[in-house]
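We begin with a single chain expressed as structure tokens, specifically the form predicted on its own.
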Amino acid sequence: MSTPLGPLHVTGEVLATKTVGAHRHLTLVAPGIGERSRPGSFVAVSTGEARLARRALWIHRVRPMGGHRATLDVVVEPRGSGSRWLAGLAPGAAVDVTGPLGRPFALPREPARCLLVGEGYAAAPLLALAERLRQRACPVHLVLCAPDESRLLDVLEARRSVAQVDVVTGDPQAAIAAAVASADVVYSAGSVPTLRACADAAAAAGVSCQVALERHLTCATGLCSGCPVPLLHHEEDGGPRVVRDCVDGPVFRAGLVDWESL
């Protein structure tokens, strides 16, 4: 019998939580999900009675933890009133929790050169993208970018387990540009602006690029259409068309995004 893929609804606890730098991480249990995730794949996580509004959270690591064998590792960068709830709860803390939800990254058939451009918090699914590219005998080029030293992520673990990788703090154009040159297929995840530059020095180069987008999800189920992404070319019809960045989403291929109308 097949494993269902669906996402799932679970009432979640926090089992573990850190401060690492601007970033708190949080290790929760929410059964079934992580053992249907893929790099790429985000989770819709409650933010207190008082607001409406979930917030997504990208799936930095799966791994089993405390007897459980698949808790998902989140990382919250406290911005807004329910970003810094979900950055304040403590161990033993219930809180509901969707997913895995949206399209993940998609791996290269054969072994390919990989670069991998991960921003701040949104640098999360990535690591877990690179060892899945490993085991298909992919190299993995890693660029780690942020404005400043404290919203790097995990450098330190990026280091043990990516072969090369690039830190940069400000502006990561350059570092971007130079490292697409030797890449076959590139993957992004971060800032509007980090994502177009991936994506136009991929173009400028003729190699394949995915970007993993964020825009502001008020149901992350595809009901309200709260979260457009603008596209220039659907992949069903080659027309333009507005989809939905929690189910068409959040993966897409950066040549087929409107960037000036995002």
Given for the second form:
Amino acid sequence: MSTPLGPLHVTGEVLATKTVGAHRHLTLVAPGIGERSRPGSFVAVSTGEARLARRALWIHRVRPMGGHRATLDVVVEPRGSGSRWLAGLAPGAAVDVTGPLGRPFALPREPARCLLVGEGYAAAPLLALAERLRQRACPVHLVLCAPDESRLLDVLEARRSVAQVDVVTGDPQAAIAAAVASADVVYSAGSVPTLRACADAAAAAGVSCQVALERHLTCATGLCSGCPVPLLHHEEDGGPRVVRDCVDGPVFRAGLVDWESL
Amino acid sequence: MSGDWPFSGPVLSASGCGGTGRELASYGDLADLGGFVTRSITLHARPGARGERIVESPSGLVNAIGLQNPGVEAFLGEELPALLELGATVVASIAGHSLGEYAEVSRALGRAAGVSALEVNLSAPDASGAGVFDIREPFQAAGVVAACRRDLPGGVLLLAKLRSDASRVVETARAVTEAGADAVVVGNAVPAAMPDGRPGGLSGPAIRPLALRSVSLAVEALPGTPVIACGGIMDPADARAFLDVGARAVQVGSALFHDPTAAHRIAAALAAGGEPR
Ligand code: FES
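Next, report the structure of the form predicted together with its partner chain; the form predicted on its own has already been given.
So here's everything in the complex, that chain up top.
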């Protein structure tokens, strides 16, 4: 391994499964990956030999289970053939897992009021993020949204662990606009319209915003160039540039993203 | 042949499938591969295609990347030094919109210290969409190879990457060899379409039998020319099948998207199974 803390590729195992609303939750044994992950990291899994592309999944939770030090919880929303295959896996099934992948959320250096907006299954990394923020003395306001109730994630757990939680089904734009008013930093994970609503509201309020941008990934490991994200200003040289979502993201500073060309 | 065979083993990564090299190096030592083939480098940076770039098809992928690459200058300044640092045997893949651009890129990269071979991409599955010289006839391929060969220093191997097109591969391989190619690579993704009809290229196990046929034909027709096989190789048995019909080496491409350790696994299995021919 040339980078000791880089991603690993392992043959893992499904340890447990459960259905919650429209989602299937899988707990995976994937030695070494959980230990290295941070909120906003994701894993890529293979879904059988005939499907060449990987499927990317946010790391929802890392926890000890069944004698394993750091199992991974992931949330699958069955939509296409690959995610249906994943949702159909039974405990004991082997699955190839690569991770942790991507650049995770960056934490504020000073205590700051943080607004977290999570939509559907993409809210997966936000409770872990909230926990990290609380350790840094940052007050957290969490908005969980989804098109319908069956796709809301983590509402009960969030209410136990986060002081201020709003739950929205349907269009979250009004809730976002209202919540941004009392935030110093915004973190958002969800569909492009929701990310963009956060980006626009944050820009209007003059607060910083990070978005976890989900693109269609093929390799998820930086090899294929199939996941372009156009940036207005590149962090290194300031010029416009097309970068890769899977290695240069998936978390971006919202102001860098060229939303019009996305 | 203008130089010695620079590849220490029979398994290389295929062009456009190993990122900048750094990403692949997270999963295995690049020095353990016979060689690392870069994505195709053009004179100036290209942002690549807009819209959906890769979709799955049965046992394959259809891509329309549009040859996104950083251009010669950034490649020489950043990516090549990093690849050499990682211990890779570097094969620079090159493309251009004209004979002149091919020649210029060949000159710039062929003279760079640490480039062991050039792979001249003569088989972009969507040349006009990607804005590169559209090579339809063997004489055009030969013209590009001659232009690239002209100023190439000795010791740098020139590989010509051709299509897996059984009806043309022998003619084209013969023409490029006569024009100065040291070896041929057969082949690239095959011309196909994205679901919305945009031109693209199909790769993966879906095209492996096409590649095997083309490789066999090239090996038979040109016994003096080394053939490097590329097309849907997923595991050691696939690689062995190409070596058994006479390929000198293989390139692993789309398999890396499915499993970033695929090339290393295949290389290790072949090494453990004794010397490949
Ligand atoms: S999905 Fe392949 S480079 Fe990002």
